[in-house]
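The chain below stands alone and is given as structure tokens, in the form predicted alone.
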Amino acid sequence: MTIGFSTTPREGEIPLVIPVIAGNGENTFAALADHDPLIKDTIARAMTVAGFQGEADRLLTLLVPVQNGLRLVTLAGIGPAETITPQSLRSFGGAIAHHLRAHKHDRADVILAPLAGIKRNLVDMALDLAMGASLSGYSFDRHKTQANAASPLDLCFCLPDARLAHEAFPRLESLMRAVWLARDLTNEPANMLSPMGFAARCREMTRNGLVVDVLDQAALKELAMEALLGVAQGSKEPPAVVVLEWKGSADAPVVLLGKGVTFDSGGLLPKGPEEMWDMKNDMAGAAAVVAVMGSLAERGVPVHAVGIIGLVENMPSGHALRPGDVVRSLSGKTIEVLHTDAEGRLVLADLITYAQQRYAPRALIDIATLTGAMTAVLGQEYAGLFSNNDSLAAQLSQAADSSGEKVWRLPLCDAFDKMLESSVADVQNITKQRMAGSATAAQFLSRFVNNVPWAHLDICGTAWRKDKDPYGVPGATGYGVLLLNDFVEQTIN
């Protein structure tokens, strides 16, 4: 897709797309009056005849007389001003792209005039729309003999501050590439992306000053990451931990941890077939961390950030962990493994300890498709946010607002902690009561956090969609890339 910015629409018979705020159409297309007065009057009459009020998701396409002939104009309703968010604008941009492709248009100009009541400025709106339109063209078809890639599209966003939008666009392009990378990694079948295969892809990212270090199975044994190694022991595929460091400043680092279970069968307590079909996606957290780290380095963001991902495959075999086994984590704490499908928290427990031992992080954030229970709580709209630090939680919530990747804070408490007490080890990996599954999983992780501001993002519902959304396709969403990027950027002093 080609994205451009201009102060005026291009000449010729290029279709126009005009976003319309509900109940405020006159203000929305007023900027067209200077370009061609005929358009404004014709559109005003057409809106009245059609009863078009700018309702969300409603489109009205017209052939409008202009000075030199006719022009195709699509009025696109985006709803009331107070409902407009970065995420809704991206969805809107994706809907515009889908509409144009469905009607066999390969280019269009999107007219953005000053819009009353909207908190985002026109430059940010143009960038949100551009991102949604671009991401809507994503497809994962590398294993198809005949690809179904979206047709090319040339979009020009017309707004008074076109120069500022153009200057900001390289950052957006980098982030879009990062989202696509996270989607590609997550969509990759498990037989095509083993733990060591994932690590090999990370090694390819050693450019722009990004340092990549791979800890193989021998190194993990020497470190005594026995919780992580315990998850991997049922598989023929050896595990790995990958450390990616971008030292854009001399400050203490922000450390991002990602769960990277490249396939999760559930181990000796396996999932049902419907649950297991999509379990190649259990490394979406790791994919997001890797993609963010690559983008930070590519753009030279002046921040010290470290990404650490734990890569394992959870499989049943004669070597696999058994329910009731006890493993010793890197921290020295022992864990009773009551359920072999609660494996991600074992991986993260060792990563949390490793990050604290090797670095002195100013903030520690893990991101993981950790609990299926999260989908029952927050569906596909929000990630669960747990934190031991109110300031860090507020920063992540602010980043969620700016990025459009939503979070909802959920509690940690002593009652949940008591539910994890084991009679044979320091802690058990699930509760026997089988309640508060997402919260007790976060509480389990908190046992391995020392005096460090820490947050846990459970993205089980947001990382993967079974249905198509306006700027995505069924499968991986790349959730977390935009959220974590905005968070890291907002920590810059």
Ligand code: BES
Contents of the next structure:
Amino acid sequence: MTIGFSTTPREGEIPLVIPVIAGNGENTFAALADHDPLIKDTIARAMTVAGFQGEADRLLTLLVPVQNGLRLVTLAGIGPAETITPQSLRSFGGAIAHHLRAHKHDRADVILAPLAGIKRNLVDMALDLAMGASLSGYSFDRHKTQANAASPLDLCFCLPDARLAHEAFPRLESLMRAVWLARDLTNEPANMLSPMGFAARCREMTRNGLVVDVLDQAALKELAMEALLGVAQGSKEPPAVVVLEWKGSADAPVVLLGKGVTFDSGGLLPKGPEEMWDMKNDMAGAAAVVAVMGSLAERGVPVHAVGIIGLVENMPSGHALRPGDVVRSLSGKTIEVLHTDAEGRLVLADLITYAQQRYAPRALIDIATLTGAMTAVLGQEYAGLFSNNDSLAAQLSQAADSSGEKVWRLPLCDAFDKMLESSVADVQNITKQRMAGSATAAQFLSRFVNNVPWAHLDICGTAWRKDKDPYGVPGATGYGVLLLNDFVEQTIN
Ligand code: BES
Ligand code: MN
Ligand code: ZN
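Swap state to the form predicted in complex with the ligand from the form predicted alone:
Now the full complex is given, and it begins with the chain already shown.
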């Protein structure tokens, strides 16, 4: 997709799209009058005849005579001003792109009129629309021998401050590429993306000052990351931990940890077929971390950030962990593995310890498709946020607001902690009561955190769409890239 910004529509019979806010027709007309008085009169009349008032999701397409021919004009209702948010604008941008593609248009000019009663300025609105249009064009067709890739679309957003939008656009483009990378990695089938294959993809990201360090199986054994190694031991695929460091400032780093289970069969306690279908996505947290690290380096963001991902495949075999096995984590704490399908927390426990041993993080954030229970609680809209630190939780909530990737904070507490007491080891990896599944998983992780501001994001519901996302795209969403990026950027004072 090509996206541009201009103060006036391009010459020729290029279709126009005009977003109309409910009850804001007058402003739209005023802006149009600057472009072409003929258009203004026809449109004002057409809106009255059709009874179009800018209702959300309503489209009205007209052919309008202009100075040297005809223009196809689509009036696109956005709904009332109060309902407009960055996310609604993104979905709207996606809907416009879908509409154009469905009608076989390969280009259009989108006219943005100054809108009364809207807090968001026109430049930000143009960028939101551009982002939605671009994200809606995603499809994962790498393995289709006859790809029917979305036809390329050439959009030009017309607004008075086109230059400002143009200058701000490279940041957005970098972030969109990052979202696409996270989606591509997550959608990749597990036979095409093993732990070492994923590590190799990370190595290829060594540029723009991003330092990539791969700890292979031998290095992990040397370190004695035995909780992580325990998960990996049932698979023929060797595990890896990848450390990506971007030193854009001399401050203590923000450390991002990602769960990278390239396939989660459940191990010796396997999932049923329907639960297992999508388990290639169990590395979505790692994908988000890697993608955001690449974008921070690409843009030269002045922060010190470190991404650490734990890559393993969870498989049943004669070598696999048995229920009841005890593993010794990197921290020295022993873990009774009651359930082989509660593997993500074993991987993260060792990453949490490793991050604290190797760095003095000013914040430690892990992101993981950790518990199916998350979907029951918050569905596909909100990720679960757990934290030992109120101000870190507040910062993440603020980043959720600005990025549109929502979080909802859930509690940790001593009572949950007690449920994890094991009779044979220091801690057990599930509670036998099977209550508060997401919170007790978070509580388990907190056992490995030593006095560092820490937050855990459970993205089980938000990372993957079984059906379709708001842009009509199934599968990986890339959730977390925009959230973590905004969080990291907002730590710059
Ligand atoms: N990767 C799964 C969680 C998951 C479920 C992610 C559905 C995406 C979609 C995780 O490793 C897991 O299996 N969790 C178990 C924990 C249980 C055994 C305590 C679960 O949620 O059932
Ligand atoms: Mn599992
Ligand atoms: Zn898992």
